[in-house]
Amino acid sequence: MSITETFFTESAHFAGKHVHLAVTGSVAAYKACELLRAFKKAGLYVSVTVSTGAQHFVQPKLFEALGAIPVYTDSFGGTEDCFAHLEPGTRAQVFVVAPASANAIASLAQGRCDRLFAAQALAYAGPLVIAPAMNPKMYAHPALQQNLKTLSERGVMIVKPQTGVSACGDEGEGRLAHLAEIFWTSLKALALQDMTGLDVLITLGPTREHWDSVRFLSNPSSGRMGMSLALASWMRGAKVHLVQGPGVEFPTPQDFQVVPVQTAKEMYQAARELWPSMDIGMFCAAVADFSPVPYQNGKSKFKKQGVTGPFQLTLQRNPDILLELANDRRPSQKILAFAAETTPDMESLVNLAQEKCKQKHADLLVANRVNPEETTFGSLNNQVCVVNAKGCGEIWPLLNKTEVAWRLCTWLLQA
């Protein structure tokens, strides 16, 4: 997934905010250009500082061409402002250092002003996000780790690097984190933390119900709606626990707790184990209501030879995950449910949603149409109706799924 196509690049929640991006001396400096593009696509105002080290890999003019205003260099290049070391602090709502080299991290931890970006960061009182990128041996050094610990203790948000092969060929932890995670963390720094302290369980994606060793019954769910809810909750301060069906391939922040499952029974078991310690359950997965009795216990492939006409599969009911957990909830726990229906119009969907909300004992239920002409599964957008336990409902216009998710979090907090 391209960073400019990731979740929340279409969101209007952060439009008009100001992010200052500092790019320091790492081979990964070129990736900051894509990060800038994602910020711009989300409607953010972006200014950039390109350190002397970073200019060995990427030129300041490139950031100007991509829409950054202004672009600072260590020589105050392109600006006549003698207070450039103070400027981002008076305007930016978040200060992002990506990539952050070992030297950059040392400067930030020790309060040195040996580079313009370090002076800007020292004069900045808002949230600071850094994304280290360097050789694995450098990243593992105790001095570097101590500097990161110092910054973390000061409240700096650190986006840990990936493990992999670095530019020099060494393998280990040190590669720049996924750009999507740096982007999301920057947005998290801008968001109201009204879900802080809450543990949120989210089921997402399809289930696969095998009827022989290679064939299964499933559906086209991509998990996009569930991931939108997960990211919205996390950005607003919640601790997120995912029970994730197969085929969901979106990157996630590293502090997500992810339990991968295949079948409806596995999803039920994983969700049931997590549920007692959760504050909110968002049951978004497209769970199969039935599963076939496996051919030869699912250990062999069914052979079509000798079958000349129709043949039958025997189906058995799967557990109703939502209803089972709703019946075993504390009064303080809240439930967000989803329902997919085929109806002639959105107005007809409201009555079905109200009835199902009562049946499932949910605080909030979201219903959408899955008529053959609809493109809900896997799409970026969705039109839904939302009803609460009191029977009140609304039909929302066609919205990006991240916008739907953000609104649902707000509704659920008020339920």
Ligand code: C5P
Second form
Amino acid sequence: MSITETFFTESAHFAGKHVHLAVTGSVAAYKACELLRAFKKAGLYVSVTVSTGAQHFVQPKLFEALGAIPVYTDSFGGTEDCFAHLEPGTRAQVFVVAPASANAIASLAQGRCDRLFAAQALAYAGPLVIAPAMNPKMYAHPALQQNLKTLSERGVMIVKPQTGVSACGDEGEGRLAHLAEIFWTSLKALALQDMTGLDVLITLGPTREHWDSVRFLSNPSSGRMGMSLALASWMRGAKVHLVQGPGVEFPTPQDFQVVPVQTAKEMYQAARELWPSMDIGMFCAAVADFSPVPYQNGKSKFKKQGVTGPFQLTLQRNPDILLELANDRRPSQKILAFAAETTPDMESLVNLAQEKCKQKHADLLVANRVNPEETTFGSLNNQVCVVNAKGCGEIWPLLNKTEVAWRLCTWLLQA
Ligand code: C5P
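Following the display of the form predicted alone, present the structure of the form predicted in complex with the named molecule.
In what comes next, the whole complex appears, and the chain from above leads the way.
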């Protein structure tokens, strides 16, 4: 998935905020252009500094062409404005160094201002995000690790590199993190931390119920709504625990706890184990209500030979995960439930939502229509009706799922 198609690039939530992006000397410097595009798409104002090292790999003009204003270069004492080192500091709300080379990290850790981006960082008091990228041997070196520790202790947000093969062919930890994670971390730095200290359980995606060793019953849920809720909660400071159905393959921040499951029963087991230590449960998964009694215990493939007419599968009820956990809740635990219904119009959805909110003991219930002509499965947008435990409801306009998620977190905190 390209970063510009990922979560929160469509959200107007951060529009108008100012990010300063410093690009330093690494083969991954070209990736900063994609990061800039994502910031621009999300409506952020972006200024850029391209260090001398980075200019060996990318031209400053490219950042200008992609909409960065201004683009500073490292000609400190040259043609730059004599106060260029102070400017981002007075305007930017987040300062992102991506990629951050070993040299850049050393400069930041020691507070050196031998290069323009480092002087700019020194003259800046707001949140700093750095995304290291370098050869795995350099990354593993104690000197580098010590510098990272110093920065982390100072409150710098470090987006850890990925493990893989680096440009030179060496294998290990050092590849620039997934761009989406750098993007989301930058937005997190801008967000109000009103979910700090909360553990949030989110069930998401479909479940698969096998009726023989290779065939299953399922549904087209993409997990997009659940992932939007997960990212919104995380950006606002929560610790996120996902119990995730099959086929949900979005990149996630590295500190998400993810339990992958296949069936409704597995989802129930995983959610049940986590639930006692959670503060919030968001039950977003499109759980199969029934599972077939599998042919030969699911050990072999059912043969069609000899079957000429219809044949029957026997279905049995699956546990209602949300209801079971809601029955076991502590009074302080909050529950967000979903309902997907086919209804003639949004108004009739409100009545259904009110009933279901009571029936499921939820604090908030979000209902959306899944009529064949306008299903929200897999789409970027969602029109929902939201009701609370007191029966008060609202129909929201068609919104991007990330915006729906952001608003739901706000409502849930107040519920
Ligand atoms: O009863 P219904 O399927 O409409 O309820 C939908 C809500 O219940 C959703 O929040 C869904 O995640 C949850 N659910 C569940 N376990 C099931 C069925 C639904 O947790 N077996």
